[in-house]
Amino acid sequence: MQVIRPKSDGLSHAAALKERIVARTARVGVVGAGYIGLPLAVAQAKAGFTVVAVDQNPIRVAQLNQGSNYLRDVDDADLATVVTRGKLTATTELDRIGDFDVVIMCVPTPVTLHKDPDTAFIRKIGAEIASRLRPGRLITLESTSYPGVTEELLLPILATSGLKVGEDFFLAFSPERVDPGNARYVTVNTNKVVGGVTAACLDVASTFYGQTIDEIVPVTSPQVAELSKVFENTFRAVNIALVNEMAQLCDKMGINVWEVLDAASTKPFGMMRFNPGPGVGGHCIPLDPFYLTWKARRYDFHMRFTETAAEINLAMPWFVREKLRRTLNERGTPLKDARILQIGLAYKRDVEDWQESPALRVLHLLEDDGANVEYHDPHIPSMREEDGRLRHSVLLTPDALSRATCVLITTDHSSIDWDFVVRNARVVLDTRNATHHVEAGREKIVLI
């Protein structure tokens, strides 16, 4: 295939693209308008770029084009402003990819049932880009996967265009570092790691991200950037597993794990606090260690420490079920047919996301044992499960609390009046230490 490679005014493709980026005339496409893509798209639009969000969900696209927000981490006024000014639009049409100077891939990267990386979305969008790729384009991947995915998987797909990376087009990996619910660190003030396939790729990608993000952290390759991302989350997963294991030991010893953590946290050096809970959830912590261990096995290397940590975290919902069973047995009540009011389905405090939530796994385990479970979550008024079942949050009333055989706290949302909960409940099993400030009714509270 003959490839025509025109250059603007005698400039290299890299220099010409950088000029458009700095002048904010580069057209930006963000593929995937979820918790990664939408905050990034809004930040780019606020900076003056013309941005198109490409998403397969027509309802989400319609909301965006109306300036209607669906993410807590995006400011309503910011979104409405960039949509009104015509700086941000949305579409379901993948054909629009050919219009963009910069394409940012923010697509899902789940794991399979066997905990192997599922790269179907990367491969699909990569092929769509390759079929429309023209000289002078920057492609960045932000979706987390195994170290090597950019150069081993995405680059060969893009190379089918006949264009040469580092000369005709530019490819980089820049991991998302979104922390849902964190009002202090958002897109623009969270350091951005960038790894380019070539020096020119790194230069162009760093120039682009540097227009909207306070500090760019360039690294020598996409693989370094990819590994830095999975290490960040594996670090958290391992430490959460350690404290979850400590919680189980304290349960056997009859010691309050929260008191242990409070005491240990008074040390002014060499101590970083992590808290136990019903497990881990969200888009990153439950998945990223498996990207790492899968990649390691390709080198005949087994990350036993990481694999053990993942097993501990995955087992926590079963520990919560057993703790609840014992709590009821001590009060002469079987778990079967017990009325359980579960507070919280979100995977962490003050977010509306129940993806990979351990709270939902706990709910299923309790129902499998014959318990009647209702949930209350102010951030999730209703949710539809994969099997089509629709659940609705119940009101947190004195009657609902008192009727429950046990109130189970699996997410410690800050808007909930925990004094009210304890005052009206018969017994409370608290997996998050949400009730630590409650004084009256301490005899009703059982901690994880």
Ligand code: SAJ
The other form holds:
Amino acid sequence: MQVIRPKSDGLSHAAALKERIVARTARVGVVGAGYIGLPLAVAQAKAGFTVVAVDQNPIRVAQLNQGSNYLRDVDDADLATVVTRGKLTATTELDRIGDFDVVIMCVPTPVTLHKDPDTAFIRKIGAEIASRLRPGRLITLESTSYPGVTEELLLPILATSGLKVGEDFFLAFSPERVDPGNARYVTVNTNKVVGGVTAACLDVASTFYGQTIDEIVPVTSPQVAELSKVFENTFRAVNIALVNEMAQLCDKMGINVWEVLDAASTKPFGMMRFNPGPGVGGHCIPLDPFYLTWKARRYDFHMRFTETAAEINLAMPWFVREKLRRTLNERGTPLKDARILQIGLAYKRDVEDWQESPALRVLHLLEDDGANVEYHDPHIPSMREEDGRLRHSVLLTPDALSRATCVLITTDHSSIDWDFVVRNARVVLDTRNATHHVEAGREKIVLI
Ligand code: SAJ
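Return the structure block for the form predicted together with this ligand; the form predicted on its own was the one displayed.
Starting with the chain above, the whole complex follows.
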């Protein structure tokens, strides 16, 4: 049943909505209860809002409604408390979107095989919102996509409601800044950039986020907010590519790249540490540079530096395979039919996410060359690949280690006893310098 809320005492829609926001009577809907949406929903509920998480996954929805957590970055007790208090519920029903005064879009924004932005989820949920849009509503987009997506793609969809942005409804882009596994910076203490389509949109959106998040950073447009986000991650991607390129040069020169980076990092100014690895994974760093270069090409501007950096990162799994092939060859063993124990499938330390993981790409490349690969990952007991293949993590036993032709480290989880690994392995190819503290058995260790 649609609740048409009259404007309060002739107040503008913006003023009336801000009143409800400050009073915490504004009803909040978070569409997408993933690693972005769920922490935000819990934080909003803890701040006193009544929040509904809308997600297409019925299992997630059932778990949430039972107060059962599925994300390491969300505190179990926090979730249980807000659910018990009725401040957070979950649903798969998109029709519920019509009930919310504030709708926050935290939907997936992948890229296509050709590295073009895939905006299907934004368009789908935008249309679902538009068909239920009422005056006095705030819509914010948090998902990262190409600069311009809010005003060029989402706004026209919402405008099909016949309502006027900045007067009847309010639209802003506010990039998520979630660092999975980071216990220090969480939703409420990570500065929040907000860009409104109009001044009223910025005012309403800043008021909303300001009820939950310590520092709000208002900017003059959604494009500034969108570009700042993509820049942040592209900054990381290009610096990671630089150290990955250094790793390849040091490999040719027979120099330990980790020692080089340790030395360079002693510079107390003008230096920021990044580390080489098997490539870049996660939902952001592998993708975000392509949003930027895709947009730039629309201005006939080719961001060659950024494109090259993204390609260097993408190519790292092949470098790892080649390095492993040489490591085995030096010991008289071909890669074909070699037994490889790969430690770490997650895309980075101490997370359980293997989507877009370079470690999985490495595993596939090794199997393509006929190697027999088992994996161990304490955070991924089993995983089903897109082709349906089910894999299980093997126990890290002395036997599992010693029977491997080579142990390949692709994720440096903190919980693993690297001394134990080296002690029982025949040879270790370490792509993360996870074994940097290991003293005994250094002769077994090969670093990228
Ligand atoms: N990586 C390296 N070398 C490095 C740093 C990272 O190879 O020196 C790899 C990681 O192993 C991983 C990938 O790059 O595979 C991405 O790592 P990340 O540390 O950027 O972590 P994400 O993608 O989970 O989270 C990042 C956020 N992380 C940090 O700022 C530390 C941040 O960039 C964004 O807030 C977030 O993506 C996002 O959601 O946009």
